[in-house]
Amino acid sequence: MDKSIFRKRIKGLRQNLARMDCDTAWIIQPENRRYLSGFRAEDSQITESSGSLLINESQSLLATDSRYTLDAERDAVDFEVQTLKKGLMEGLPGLLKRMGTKNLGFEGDYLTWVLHRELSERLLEDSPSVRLMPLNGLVEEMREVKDEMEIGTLEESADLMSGILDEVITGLGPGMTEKQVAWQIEGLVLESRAEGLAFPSIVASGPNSALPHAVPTDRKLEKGAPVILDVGLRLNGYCSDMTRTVFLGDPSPDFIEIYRTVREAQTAALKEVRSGVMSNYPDAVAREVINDAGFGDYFGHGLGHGVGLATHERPRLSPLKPTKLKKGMVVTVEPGIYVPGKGGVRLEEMVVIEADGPRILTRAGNFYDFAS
């Protein structure tokens, strides 16, 4: 990866910090950390961090421990790596003094209450002049619009996942269990050049397909019943996310109607995923199609979400917190209908917004063309 991209991102962050009167940003959220520095280490859980970025007008530090020192020096070439021998809370006040920090911006959506309290107490004792202030999604907002490198990597990620899903769909047969299919997906992903799954695969058949985030079970696939496959992988840090609903044999008339409605809603919404459109509008278009068909009570989630270093990131295609869509955003379009006790259908494409509209990045599986 061209390391100059990180210098460009740091410059943008510094400009944003100046506008909000914050002199130092403290970054611990793994995707934000990787976006700004290239540091690839992941956190095993939210209470264990592999490193912190400290960025002000003239300095870029990466504070970590001895487990990650070599990784940090290899990945984050524009950062001065500081190995903290006594832990973050012991070492952070000294680093802030060295940087002349007065207003420390933290990630309010990610920092735990316990760590915030511990840091507040430590600063009160060692650096009483330092004020904590939330960054209010500053880096997440920067990540919304992807650059050419990111779009290219996301396209590769989607293409790789599409090929794997094609292979899986071709081999599906009655009697296979949801777990067996999920294991096959994971095995093919691990055998590919991907880093791994972007999220645990959803394989949901029959009545289980009425659960939008179903966990694979020992249920066997049956002829005529829907099978939802929601899958994604991570390639060079960037995620793919796609969903297909397939039938082994001929579905019932009810499921033909449900599938046709979901596909119509998706097609209508895709036409409205354009630069300058508010993010809640494509959702409203898809929701109207589903409502008009009589299934409005069975579409409970938003139409889609941004995809990048995280599977779910800004912007959201939903009725909540609308924002203006922009060229370079990569989002999913995934309407669904889920009838409790019966089953459901979801179809998901991953698209990049270009000057003349959306370009679909996912390609697996032919859609059913059920005659009206």
Contents of the next structure:
Protein chains: 2
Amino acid sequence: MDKSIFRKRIKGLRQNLARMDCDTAWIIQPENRRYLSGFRAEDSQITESSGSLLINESQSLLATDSRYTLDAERDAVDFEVQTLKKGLMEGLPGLLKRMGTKNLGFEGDYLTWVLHRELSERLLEDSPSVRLMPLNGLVEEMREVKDEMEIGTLEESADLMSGILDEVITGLGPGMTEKQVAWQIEGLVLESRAEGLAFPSIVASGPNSALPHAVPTDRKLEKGAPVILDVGLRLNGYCSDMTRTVFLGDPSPDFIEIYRTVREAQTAALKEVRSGVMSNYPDAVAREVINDAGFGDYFGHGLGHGVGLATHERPRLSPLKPTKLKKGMVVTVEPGIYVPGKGGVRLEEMVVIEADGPRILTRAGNFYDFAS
Amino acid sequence: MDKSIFRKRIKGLRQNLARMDCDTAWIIQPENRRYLSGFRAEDSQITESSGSLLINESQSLLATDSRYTLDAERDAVDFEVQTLKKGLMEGLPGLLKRMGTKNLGFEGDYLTWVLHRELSERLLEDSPSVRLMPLNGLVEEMREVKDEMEIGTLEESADLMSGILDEVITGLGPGMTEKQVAWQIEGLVLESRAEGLAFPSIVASGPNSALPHAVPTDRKLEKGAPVILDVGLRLNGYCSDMTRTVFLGDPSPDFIEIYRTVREAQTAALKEVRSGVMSNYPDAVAREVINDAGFGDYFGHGLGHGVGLATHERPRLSPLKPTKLKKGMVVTVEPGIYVPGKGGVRLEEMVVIEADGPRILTRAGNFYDFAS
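Counterpart to the form predicted on its own, namely the form predicted in complex with another copy of the chain:
Every chain and every other molecule in the complex is listed next, the one we just looked at coming first.
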């Protein structure tokens, strides 16, 4: 990827740090790390970091261990790679001393309470003048509005996923299990240009479709019952996320009404995903359509979320913590109705907010147009 | 699963809490939550919890949101399920009031700094008499020594994985890509009784095998070059984890020496994985074999780790933070030698520590016995 993009981001970070009176940022959150450095390694679990960035006004270090040295040097071309022998907590105070750090910004949304305490104690002993301060989602906020390269990649990611989902939906038949369909999706993603799945595919049929976070089972697809397919892939780091609900054969009148309501809610909400609108407003619009149709108790999650290096990132399109939508944000719009024991319908589009409104990145194709 | 197992665990937890002078435990770490309640939901990311347990001397609550109510009621039979409308942080103070909580134990290794601060502030306002105290890995420690049911399930998990890996290795041929092999493994796991993969399979060939955490690429397998296969599945919640290194055709003399050294290190270390031994000792034994053969710079990770509901859990078999090994622990023994740019060899067995020594749970089959 173009080096100048990372330089621009680092420059932006440095300006933000100066404003916060923070001289060094310590970045451990994997997507923030990749956004600023290009380092692609993933962390196998929260307690096993593949590396930290330390960025001040003039230096950019990537501290890692010997398992990741080669990856780090290949990916993070503008960073000086430091291979720590004894673990991060042992090595960090020395690196901070070298950088002359006074105010160290940390990611409070990611750092655990124990690691924060451990670092505080080590610094108190070693470098009592270093002060710890939370970055308060600084890098996450920088990631909210996408640049041209990011929008292009997200569009490619959504387009590639749409094509694969089209192919899978065309081949669906009664008797296939949810797991088989999920495996087929994964195979097509692996054969494609994608790095892999963005998240484990959801394939939920019949009563399982009433569970918004269903895991594929050995349940066989049946005629007339809904099948929710919620899928995404990762292309050059950028995620796609889309959902279609399909029926093999004709659905019952109940499900036609549910489907129509969800689609109506989605269409109404999509119109309001515009620059300058508060992020809770499209959610409220979708919720009203669903409430008015009498399904208000069955839409338990938020309307959508930002998509980028992470499948779920800022902004949230939900009733909570509203923020202003901006040009360049990429978000999902995914209302759903879930009737326990019976089944559900969810429809999800991924859109980029442009100057004159939202542009849908996910390709259509699989929507029903049940006549009213 | 047998309810009595969960009752025994909750009883054990309550005894431990009483000893710590902690009246209520707040459990959010997904494997700890499953261990104590049977609730199987996974958390899609750290900021999106599918539920919390609140356990005091007489009550067991599972607080979740509407997406998970059905799952929670089905899985966590001994728990009273509370569906929170406005999120955990809003609902938690009220639940703690109802439970009469004074000293609330939290998981400091998992809770983020921001959530800890948010809860502290809310409690200060709402219930200033509640004190927060870290649980210091209490439940993780309970999980270290496995009961009979757990050992049986881990054995089945390892056995199932071994059979699948055997089948995959038999079918390997030059020209297949790493991604294709990984996908084939996933397909066989999905067709099996397993819930799915325990972690994304590592299939690393040629120079990629020098990266201990390689991600499968489009690289084609070649004759004579090593292929590392590091795989695991999850069966009824319990993970397996095993690694074989195979060669298509005859390896070079260099790789024969590397392979022989790793296998010798593994065999020597396995003998020392016994009850009463400190957890850094088998690591030191393996490291000495590798050092003596002149490859000391190329073994950058610890020897192994506990396996259970998580792929990586306590105890760690590494030079750091030694603890005493005990009967009933299940751990991996996985030395490796990684020569940058050239390739690597890793061999991993999963063993249970019994009264008279280690018993290997992973099935052999794919080891080479290169004559000296």
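None of the values given here were measured: they were computed from a predicted structure. Rigid core: the largest C-alpha set superposing within 1.5 Å between the two forms. Numbering follows the first chain given and starts at 1.
With the core held fixed, Ala364 shows a CA shift of 2 Å or greater between the two forms.
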